[in-house]
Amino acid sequence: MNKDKIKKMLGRSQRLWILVVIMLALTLLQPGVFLTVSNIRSILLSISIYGIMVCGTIFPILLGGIDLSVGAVAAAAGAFAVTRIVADDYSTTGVIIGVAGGLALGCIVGLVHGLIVTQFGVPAFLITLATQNIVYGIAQILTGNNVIPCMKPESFAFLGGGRLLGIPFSIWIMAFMAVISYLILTRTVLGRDVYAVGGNPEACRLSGVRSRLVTIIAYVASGFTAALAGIVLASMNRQAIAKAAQGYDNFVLTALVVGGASLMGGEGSVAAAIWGAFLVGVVQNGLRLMGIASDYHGIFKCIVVVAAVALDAHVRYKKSGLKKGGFFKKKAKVS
């Protein structure tokens, strides 16, 4: 194999090599501890909630928008499900109504976002930031700002604590949502329209693409997956609290950016976003295993994130064939 072929192979799989290098380093630092089946399962379990969210939040990101309310929607949906189950004396009917109602709440919030963004031209950053506080307020009202325990029934507890074929069920949910999201974005007209609108909205409008409908569906998808993640989180914790998913929106955006999604829209994939979530999960897990104080986790995580994004961007830039000028290069003298 010649040098050019090796370069092409590395260029096509740079994200995989980044992950391999980091995992190899952690394996050497923690031999017999990090690279074990139980620890990898633990990492996947820890990122399953974020991973579920990523599968829907990528839709508005691909449009050049953003959804900062996913953590709040998750908290409110989980709170609604748990309070409904408790009110119905932990019955199966209560589980069905609670889960369905929580998912509907997420879809309604997403619908509101989509309508306001498309009909009134309000920036997505502004409206989702505002609704973040509103939805957290709804979660506080639902819980009375208290911890609401929910240790039963088993049908609800299975969502976040059950196992299927030895694998936590929340990981199966993440994988299922990732496949559905992947198929929508790569195999349907809606998916092609999402990428097209994100890449050039004006051209799409002139060509007859229903950009407003695409945008509304994108925000509904984001609200749905956020609500699903919140319900799974409530099941996992066996309780509901108003601030259950606070800060999760930052992790979701980090996973998307690390995975190569452009905040300008039109570029990104579900597979890469899940990779980004797994990479950050690996870093956090490695720091915990090495006994590094949690105060420093954010610093190390951000260093790895910046390095991974910079390397990925550098490789993609070289593949584009563009010539990059150096900042410190001397300007040619004009004779």
Contents of the next structure:
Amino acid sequence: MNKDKIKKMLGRSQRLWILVVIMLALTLLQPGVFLTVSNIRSILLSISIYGIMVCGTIFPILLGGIDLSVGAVAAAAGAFAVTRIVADDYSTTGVIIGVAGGLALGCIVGLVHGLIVTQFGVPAFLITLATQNIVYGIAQILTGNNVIPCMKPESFAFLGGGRLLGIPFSIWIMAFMAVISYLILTRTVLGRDVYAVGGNPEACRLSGVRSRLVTIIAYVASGFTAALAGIVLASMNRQAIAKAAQGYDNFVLTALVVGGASLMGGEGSVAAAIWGAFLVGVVQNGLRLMGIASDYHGIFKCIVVVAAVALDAHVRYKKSGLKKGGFFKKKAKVS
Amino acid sequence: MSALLEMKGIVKRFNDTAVLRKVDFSVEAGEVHALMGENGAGKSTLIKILTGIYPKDGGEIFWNGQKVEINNRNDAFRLGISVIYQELSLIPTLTVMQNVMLGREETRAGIINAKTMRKRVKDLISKYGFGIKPDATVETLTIAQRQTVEILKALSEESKMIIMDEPTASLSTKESDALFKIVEQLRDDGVSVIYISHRLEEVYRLSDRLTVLRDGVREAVLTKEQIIPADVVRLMIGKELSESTASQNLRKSDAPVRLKVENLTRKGIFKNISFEVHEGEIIGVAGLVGAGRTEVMRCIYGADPYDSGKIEFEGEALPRRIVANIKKGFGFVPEDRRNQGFTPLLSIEKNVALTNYDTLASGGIVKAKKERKLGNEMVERLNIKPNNSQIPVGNLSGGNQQKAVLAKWLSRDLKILIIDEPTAGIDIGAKDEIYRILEELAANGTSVIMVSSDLQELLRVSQRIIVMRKGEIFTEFSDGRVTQEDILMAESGILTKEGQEHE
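Could you present the same protein in the form predicted in complex with its partner chain, rather than the form predicted on its own shown above?
The complete assembly is shown below, putting the previous chain first.
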């Protein structure tokens, strides 16, 4: 048999294969539990939230930046929407103002990130870590640190709990956002500029690209999708709570990195990032089904992230043609 | 006196191109030995072999008469060879003493013994009269002072040989003089100095002996008495050059003035730069590294700010913004191709498109077909290899990368193209193509400003040549016959301004 050919075939759809193998393993390990309609639906529901986030957070990642505030922004946006709806006595106007206000909040946080990164040169890691805490504080203040239930009205509950053609509405939102994000990144000047600035900011500046503007828009996009995800999450849970999206920053980063986005910028795609979200969702679901206590989930997921990033860095290093191969030195000898 | 260092028959190839062809090079203890040659003559390669950065493909190295193998920097270091790099390798936030003693800190029971270290560094400083304080933080020092810290470091390591590569490139005259004194002191102390510089005047002043390299071959070794400036220049350039590449008839342009620069000044970098560029004219800007050529070009283009002076473009004041200047018909090909010229991960097509979205998109949506068509057109027109606009520019060879950068601008209607070191690191075939492209551009009315350190290139392409020296325009060759020698003499400072009066 032609080994190279098989390698090539496997390599091209490598990502899909990893997912298939994991799902197959889970099906065998948990017969009659993993591969059921209700379980798959539950996986889809959980990934729809960070799937939505990924669609916007990929922008700063492509620029070589980062957004660590998405979980906090989601919580604050959800809290804003729910408290607004409750205060407006569950009216439709309340829903409109609540949702619009929540989204605006996300955009404002993103705008602040973009301005501080471009005007003051503060590293994105630092500023978004700071706003993570600030915005989380806002979420706590909005909710008074309580669980605020919100079972009505139907229009709001539909966002996260409704179905369209038998598929949860949140999945539709995710799909919609993914398409929008895909179109922006591949079909518009903005998208081209994002990849270009992420790949070489100085060359872009000398080519007349308005890289500051591009950067600001990228952070706004990330804030917007985080807020949208938070509102959908609040609707899904029918409540607002400051801790609603705790740890989601990690999910989103994991999904992006596992999906092959480079933290150095310039590389990554929405489709692969959504795939990453699937993988994270499936792994998490599997851990739960196997009865592993949730305390261990974080540990496991972070190991996955580190492994993915290390592999990414290693492959990049090898591609760069430098001779030292680090940990994988012996294996790299042949190439 | 026997030689401290002897390199015999050194051979080095890069991809079948011989860069060093059996070069002999020897340095005696306590001499200042200058290493001269044009760009690409093989000076840096020879030094890199000596310091263990490159492996050699042939030849032997002797140190104090014994054969040695230098496989890495540490081997060179152990023999007592230090290099003072152009880009300094100090840690700015640490003090002079900490930098000098870095990696060799004196300790007592694991605790740093600052007192004895300070004394050692202080003794060295006063011995050589360096005039810096051991406790000063390096980032507060001037470039010249930092250089002395590097020298101090080499001395504290008891180096027997110090290599200086273009040490005065970013120093003022006064600072250079101070450095020369240090070099002389080192020599008197028995330390050998290998001195690499394009500034001929300082080479003549300092060196006891001089080795000239040309095209990877040792052309001559001269003793102090044998060093005659004009001869050395001739040795560097080579006699057998045909007349056409050794000199050129310049021609003044009668076309209207397109760009007028008046008294442009950026404090501490360049001052009183004035020149004009006519329509359809190629003007060459010569000068040594550090003369301020790139900096002037960046200011004109709007990439950097300037302090005073005027720039007029077609009779109007030129904005100081890149985006506005591109709209006016500017193009800019930077010197540092890899870091400033292109986005390596993106395809040729998308790199080209980057400067063209004003015509390739409407309402922010990219017209993908038009984009592809333009990409293919440019690949065809500039003969970019491989012949596929979908390949990431980072995967192309140097020459094709440069063509891709050019394609970004040639796809637009250019009124003026600023191009900095157009053929650095590019093979001869691609060089010719790039010259042809520049000549075509000029024939179609685009003005070209070409900064170059390659004398043949300047003579071949330019219609007029400006020579910059130490942040100022030293002279301009605008008509009559000019030779490589003329330019080299002007840029390296053999001639004084008075000597140039016959122009």
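Here the rigid core means the biggest group of C-alpha atoms that line up within 1.5 Å when the two forms are laid on top of each other. The structure displayed is predicted, hence computed values, not measured ones. Numbering follows the first chain given and starts at 1.
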property: Hinge between rigid parts between the two forms (choose from E202, S46, G162, S91); result: S46
property: Rigid-part reorientation between the two forms, C-alpha based, degrees; result: 10
property: Distance moved by the S42 C-alpha between the two forms (core-aligned, Å); result: 2.5
property: Angstrom displacement of the CA atom of D295 between the two forms, core fixed; result: 4.4
